[in-house]
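Next up is one chain by itself, shown in structure tokens, the form predicted alone.
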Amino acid sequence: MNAIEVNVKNGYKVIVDNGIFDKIPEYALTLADYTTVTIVSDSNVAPLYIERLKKGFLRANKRVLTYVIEAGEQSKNLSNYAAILSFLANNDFKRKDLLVALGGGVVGDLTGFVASTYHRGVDFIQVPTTLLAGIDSSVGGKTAVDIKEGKNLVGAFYQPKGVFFDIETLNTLPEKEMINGFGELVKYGILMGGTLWKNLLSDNLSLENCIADSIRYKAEIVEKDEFDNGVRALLNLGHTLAHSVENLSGYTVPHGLAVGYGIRRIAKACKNNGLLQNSEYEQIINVLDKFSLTYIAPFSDNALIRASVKDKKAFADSINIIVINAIGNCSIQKFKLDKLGEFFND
């Protein structure tokens, strides 16, 4: 088991390990007494694991409410939201009961956002059952919804009482979410080289330590700048165009697969102005392609770089690019939006 520390103000444990589904509502009841679960989940997870959690708390005499979204990032919208907080009011929802999102990123997310609001503030777990919200969205407090102008537009800072992740719920994922995920994972081997680096230029691949490693960077940085004010930035390499993907593409582009184009970019970027060494370009192309991180996007740079005005990152004339400057080495850099189209020239 790895029990992984985000030492924040309300701090928290990311529990990692195989085979801990059934004991994830013990966990849970060690937080506090909750007197009611509320479990949101999405249409594709729910089937496989909302009454096995639900079991686990009815066990511990505890009153379970479910409440289930279509699968898809569409579902990450203000209806959703509101709906899931009338809900919760209608059916007694206290200020000190507990929401747990079971799924991945939407739900958790959007979860997360209810989490922070209702009551102005309730507990929440996150059970994440996919690779991109295990390793990534699960940790470190960011919850949102997407509007039409842009993704993530609308949420807030709120971390969660806990994270319990049960590697063996990947048995269950659809192999086009695994891909999906591993658009994540080479975002913090880039990030972070050394040991999780070679793990995935391996043909032998230790999953679970991925995963490990993955977390532990995050949670550093999380815990460095957890408000997102500064080196936090730097987990969003390969986010700005992938954002813009999302957003002109209709939420069609899965996160994983657009951070995987966005990342593609920005090496070729850099190695052409020369910031990255062509040998460590090569091994970044060679990776994306090893996890199929193959989507070449249709739209024109213009239109991508227009669309990333709307972004969060940018600033009124200028965006926060990540630049990698070698593997394990990347940087924030301030670009001027009337430059990018310069930058990304191939």
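Okay, that one was the form predicted alone. Can I see the form predicted in complex with a further copy of the same chain too?
Nothing else is written out below except the one chain.
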């Protein structure tokens, strides 16, 4: 079992293992003496896992409520947010009770935002059931909803009390959702290098080790910069172009594929501009291909750059881009917007 500490104020553990699902209620109930537990999930995940999770809490004589949203990014909105808040209030859910996010990033982000604001903050845990949520969105305390003006534009930094990731749940994950997670996994590999990158290159990789390494890397970054004012920006490797692609495609391109494309482009730009050795560039392309991250966006560089300015990470006349100096050595570089086209130019 991997028990990874996230040492922020009110720190917590990320438990990653095979076959721990039925023990999650027991783990969660060591955190505090909750009276009521509300499990939020979505229409894909609930039929597979919600009763199993509920059972464990019932066995411990807890009152259990469930709330199921429709699966998909379109559910991560203020109207579901308000509906869950009312549901909790109407069902006498108290400040000292526990919220559980069971599912992928949408459920985790939305439930986390509810937890951060209901009674100005109640405890919640993350039970990710997708690779993307397990290695990325469930750890680090970024919660959010989308508004029509932009994705993740409204939210809070609010840490869970624990993250419980049973890797066996990935057995029920559709392949395209696995690939979605691979985009972030390759990102962590390039950022961290070392054992994680070797594992990704290997013909005989251990997914569990890859996951644990990614979370360990993310936990370290979050500890250094919980509120995203500095090094946490490294986690945006590949994300500036990815957000543009998602935006221009009307969010039809899955996040992981968009990140894969973003990494592909930034790796090439870093090679072309003399930052990254050719041999490492080729490793990156090989790993992207190996993990089916082969999506190529049909948008011009001009359009991608224009879209990135509208992204929340952009400032007036310049933008921070994460560049790859080597595998395991990335850095934040500020670009004037008019230089960015040049940088990406083949």
